[in-house]
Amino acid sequence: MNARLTGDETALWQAAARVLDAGWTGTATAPSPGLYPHQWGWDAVFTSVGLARHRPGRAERELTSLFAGQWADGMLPHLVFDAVHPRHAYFPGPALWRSDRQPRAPRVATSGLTPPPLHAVAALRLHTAARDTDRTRAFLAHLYPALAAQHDYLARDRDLDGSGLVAICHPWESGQDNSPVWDRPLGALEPPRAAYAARRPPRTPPTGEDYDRYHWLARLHRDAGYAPGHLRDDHPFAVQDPLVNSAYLASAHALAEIARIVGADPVPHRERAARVHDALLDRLWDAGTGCFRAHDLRGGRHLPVVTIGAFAPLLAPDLPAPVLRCLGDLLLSSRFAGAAGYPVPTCDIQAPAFDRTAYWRGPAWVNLNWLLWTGARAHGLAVIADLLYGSTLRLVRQSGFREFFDPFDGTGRGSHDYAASAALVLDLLASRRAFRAA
């Protein structure tokens, strides 16, 4: 277990560690200090996984800092604002969310949305990677009530149809903000026309890059007081997403294990995981296309664009063998990894909406490669796991720790020194090192 990294792996480790150290604020890690100065709930998952391999104490503080922003009803916000930075340091800032006017919100300023709930997985990884398990067991005991409250909130307020699946009310809750999978439900929205807007019909249908709709959706939720009844009955955007629900399922299993470790009852979490597992296969599996598809609750149908989120259910244990075969075949096909020099593209390459350079509409991301690698390893899909491991390290060796990458030539795009990319490289390297030493 203590085998040393050698050659360029050592240099890569050191470079990744420097990125995480540079982004440390004292309580959390800025995803990219120049562009993203606050704490994002999705990024914090991946950052804490990497910190568990590098500075475990900071990994604990990363999660503790994030959960300090949890609302009284259990909602974990997708964005916790760092009060050190000016209110205009990032847009949209606290003025959009007005969390200070909500009696359920904490004193720290937050958003009113929630990220994919993978946090129990990150907390458990911190424990399994630790040398001092007595310390991490105490940390898990401290964090367990907050994790359980997060899952209770999702089951109570985000299972809008009683199926067991949770629904997102905004693309910013998906972990794939501008994905073309949201184009259809966004295009169905009818926000009020601004007084200064030209009174002519648009030339093209709205896309995931139509920020007027993004902001209008956020204001709708805010102006309804972030009430669960509004989401269930009135909010116009409600989608059951395979990535979000796979994160929910994986975390339910992790939460059951955490409960066992800290002496709590794991049975409710196992029962919830079983319900989500069944609903995932029953509601989101599309046998006709051989993949999982997002389901639009308002439109009453699967959404047409296939994205990398279709493979996220690899995080679910006990997938039927035919489902695993279909997912593996599609992932390795010319629609995804088979035609990309630096997989995995985030959108079906053959889809009209694919754009190799546009945010979440085609480029490869380290964090989703890591998610699929985690699932592939758990299912014994060695070919896919090795492909994802090698291609992810090749991306960062060529272009650095960028936010995302061109899937054809590996060009880095978005922010530089992106903490999530650096953190997950540490986890990839550490996992391979442990495997070799075993």
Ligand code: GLC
Given for the second form:
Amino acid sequence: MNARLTGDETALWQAAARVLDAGWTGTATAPSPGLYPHQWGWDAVFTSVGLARHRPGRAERELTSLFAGQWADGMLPHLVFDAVHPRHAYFPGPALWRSDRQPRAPRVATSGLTPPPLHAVAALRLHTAARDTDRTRAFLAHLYPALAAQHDYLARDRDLDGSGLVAICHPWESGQDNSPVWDRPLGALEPPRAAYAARRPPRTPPTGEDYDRYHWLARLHRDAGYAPGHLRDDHPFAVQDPLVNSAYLASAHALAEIARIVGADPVPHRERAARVHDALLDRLWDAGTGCFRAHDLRGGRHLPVVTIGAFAPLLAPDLPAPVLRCLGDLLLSSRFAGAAGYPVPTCDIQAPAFDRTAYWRGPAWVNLNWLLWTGARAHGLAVIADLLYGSTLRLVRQSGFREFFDPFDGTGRGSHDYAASAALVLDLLASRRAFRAA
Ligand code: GLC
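The block above covers the form predicted on its own; next, return the form predicted in complex with this ligand.
Then the entire complex follows, led off by the chain already shown.
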């Protein structure tokens, strides 16, 4: 870090820090205090990365609070409910998941789904961003067994076809809830008619019918006791997603490094990473379109829509040069960043499903931009990294720390004061400039 924040950057820094402080519940950060009052497993990755730059003690607490929700089989839930809120404060709440009736679940109420597993990456960043590395080394030693259990769970219970890749059993496990990638496997479901379609008038996606399907899938998983055998043999939604598997791969590398730091054996994590790397290239790389595509295990084919998840393997080290070139070309093309004033759109602009305003079907998100920026930097793709850095800061300067943004004109959408957006701006600023921690 060779330069101080400028005046404009200082103001941005302070505004982002205020959002994180306001979202702090005492043990974790609410993604958006009004709309999302509990702790989300995917958001906790991003908020801890930002908190590491601002309030490192809270960054550790964020992750330990999340792992207090881990199940005895290693499953890390995508949602840990904060008991101070009434049970209906967020729909769907604990009543859908009924974790209190599961012998493997902890005392705190959680969901029964698991988020993209980026947690080892976040934990390692807490250490690499730290000034007091003795303290963060102790933190890593404390968290290491839980991270290893999370990965063991994924390898044991989510590698449904023995390929090395993990499968998601619900769109909410992807972080990209309403992405058009899921349209085909969701459309193939036949849920009983009922429930939410009538009660939730469809304005923008997710519509009432989407909710019928989401809810039904969650209930199937729950009613099977969240059993791995059900997921393997019967559950109707099973998709190997490039973003989720890239998160898993990047975290397996991070876990090997954490193991080395804390004096454990890194070899099993390296071996797992090598296996996932090979499977990602074998199974999810589509040479025809020149990008990674999700693979539907039930339909037995790649899913057709190309979305921002296609670029997530940038998080993987050691990508072959031709693959890297194809990804860079597509990202900069008029299907993605090349035709958007405020990249990166979450869906191929030329796809029929693209919608500049609808949740995960076109708008840009700070968290996805940040993930691609991280990967582009690591691969030395300076043009792409600079584009992502600049466009992300432009989005929040123009529209504030919104949940997502119109990729053509930068209009902010979704919730205000979204913690993940604020947190990652702190990380972006701190990556280039010296800053004064609070
Ligand atoms: C929405 C987003 C998901 C996020 C959650 C909480 O469900 O799709 O990515 O984790 O909100 O912020």
